[in-house]
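Starting off, we have a lone chain in the form predicted alone, written out as structure tokens.
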Amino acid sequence: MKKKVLAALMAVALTALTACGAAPAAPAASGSGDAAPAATDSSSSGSGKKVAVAMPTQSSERWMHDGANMKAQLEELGYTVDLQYAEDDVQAQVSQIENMIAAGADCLVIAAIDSDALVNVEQQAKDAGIPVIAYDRLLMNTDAVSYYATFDNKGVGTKIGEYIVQHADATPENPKTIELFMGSPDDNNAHMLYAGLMEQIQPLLDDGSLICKSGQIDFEDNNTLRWDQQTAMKRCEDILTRYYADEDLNICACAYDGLSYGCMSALEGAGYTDANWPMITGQDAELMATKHIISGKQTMSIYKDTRLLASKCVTMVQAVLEGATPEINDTEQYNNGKIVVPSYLCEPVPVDKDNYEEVIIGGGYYTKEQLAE
């Protein structure tokens, strides 16, 4: 069974490599200490049942990997998989899910673009007796969702904040400037990440160790719709022009690697060099971000082994379709406004130049060759 799963995943990884330029290597033990195993043992079979997987976009490397990993594992178990990407078009995702329901999906896995926009179509699924599993983005304001597979989203923000506190060397006598580039306001993960980050850095903002010259500390002022790189770049350009003409920006607290790329472009345009290059954080440890960490352009990222997350979601799908209860490790944290959604949280791992080889290469996520290209 293990050899079959590895072969299937390697084939899909090669497809993703062609589509987006690179993909993680075949599954191995993740850097967090958890393995990325096959979904379940070979005695189980999908028996031809159809699983529909709605993903947000192919423009982000990590969503390509998520979809490829899940499709391979589900097909290995005998399920027919309808995997679709909506390219961050909310109405397109609504239409895709409606079509999935009409086509007779036995289970829906949804990584939402805007979960509030999906409430009606989720109700259609519930009325049709189709179980719904939220994937990495919580489905809000609905009782149609059965389970949620994700990373510890508040924990991601906590780890970014801890990294800043531990490495910025900021004190009231030696303050550092900081600007925040947070995620999309229609994504519950972004709010939880922000909460985790602020718990760590708020004391330093209060005592003057960290100074945000723009004053854009509240989430309403620093969020980035759809986690968009260009939006982050333009906002960073504006901040640098208005507030940092005579002083360097020391820290870009970015909630996602794509936002860090946008900030890098703005910083380069403003004339920043190695001599005054700021600390830049991120999330997802994308291939490009990991290369930036090696070169020193990005300081750190949060590694989220999408192979492991896909595997946990696949076990949820199989349990639901077989009338069993999936593995859950959180029944309190994820209140979506209607119900508390039973969840499985995978552990995020911070990576920087000191541990990327052990965590990312050692975990089999990227190879040395990929990172050297």
Ligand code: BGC
Second form
Amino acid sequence: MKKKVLAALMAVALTALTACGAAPAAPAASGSGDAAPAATDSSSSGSGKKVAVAMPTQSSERWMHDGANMKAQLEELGYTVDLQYAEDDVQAQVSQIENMIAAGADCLVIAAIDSDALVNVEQQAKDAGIPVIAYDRLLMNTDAVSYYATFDNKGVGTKIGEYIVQHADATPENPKTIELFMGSPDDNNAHMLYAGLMEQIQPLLDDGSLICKSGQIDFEDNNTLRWDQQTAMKRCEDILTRYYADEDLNICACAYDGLSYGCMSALEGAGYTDANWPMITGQDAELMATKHIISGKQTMSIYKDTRLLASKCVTMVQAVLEGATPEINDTEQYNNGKIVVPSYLCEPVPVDKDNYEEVIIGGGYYTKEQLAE
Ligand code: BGC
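Right, the form predicted alone is done; let's see the coordinates for the form predicted together with the named molecule.
Time for the whole complex; same chain goes first.
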């Protein structure tokens, strides 16, 4: 039995890894969110144990893929999956997790909306002997979490920052204006991304190569609660009106594709055209964002292969339920305030016009046809 589970798990990991490399795999992403499973070994019969997966929202494409990939890969191993989305409603997620515990979940996988709000319910899980795994977003201030599967979150910010440094052509003699649109303050990832980004661009702000006319450089001034598109749009509109009446904004450093869409609407509303369109960054390489990269509306995004993340998380589920050993590559960075959580960090990959075909189409994430629709 254990052997079968292990073999199936290896098939999952192998297929997901292949999907990350040059050989195309079944597309993980489709408009309907029913991502294809990375695993194909239907001979495996799992334990029948119940894994409950709590996801933040269906309003963002990436979480649809994450949920679908987790469900498919866990079911492939014979687990029963209870997948629920809370539509960015903090209390709804608390209730969902309470219900998952009451319904007899054997393991909880949580991608938190506001992890501080989950501390009590995580304690309930611990008291009931249910292991908890943090998915993509760290669960803060709890010792109830066993493992954390994520992308290198500071690395996401570093890569966005490096891209700006390398491509903005900003010098003290020819400075560029920049505004920052960062993520949600209740999400640890947003803070790490900001730290990675600032490490790269601070020297250019210091020597006058980059100028932030609003002065909103501190995270407390440029974050976006719940990573909300409308909030980013309104803030961008306000900044353009107040600070860019006489000069163009050259760079929108956005921490997520949804924020980029918000900025694009604000820029269009303010009369920006191809002639003065700024560099716009993003994260997740959503289908829409990748189309924007092709058309030139968005400059770059960070590709995060959710199939790979799911496969790493599945090994952690295996570890807590079957006693297997999960792959861990970070035992230092993710201190949640109570414990340092053993983590696996997947590598984020910057994508732009020059490499999207190789990385995204070549990796089987979207097809040429999907991008042409
Ligand atoms: C994730 C990002 C995502 C953002 C908004 C973050 O926690 O790591 O990939 O863009 O949430 O959903």
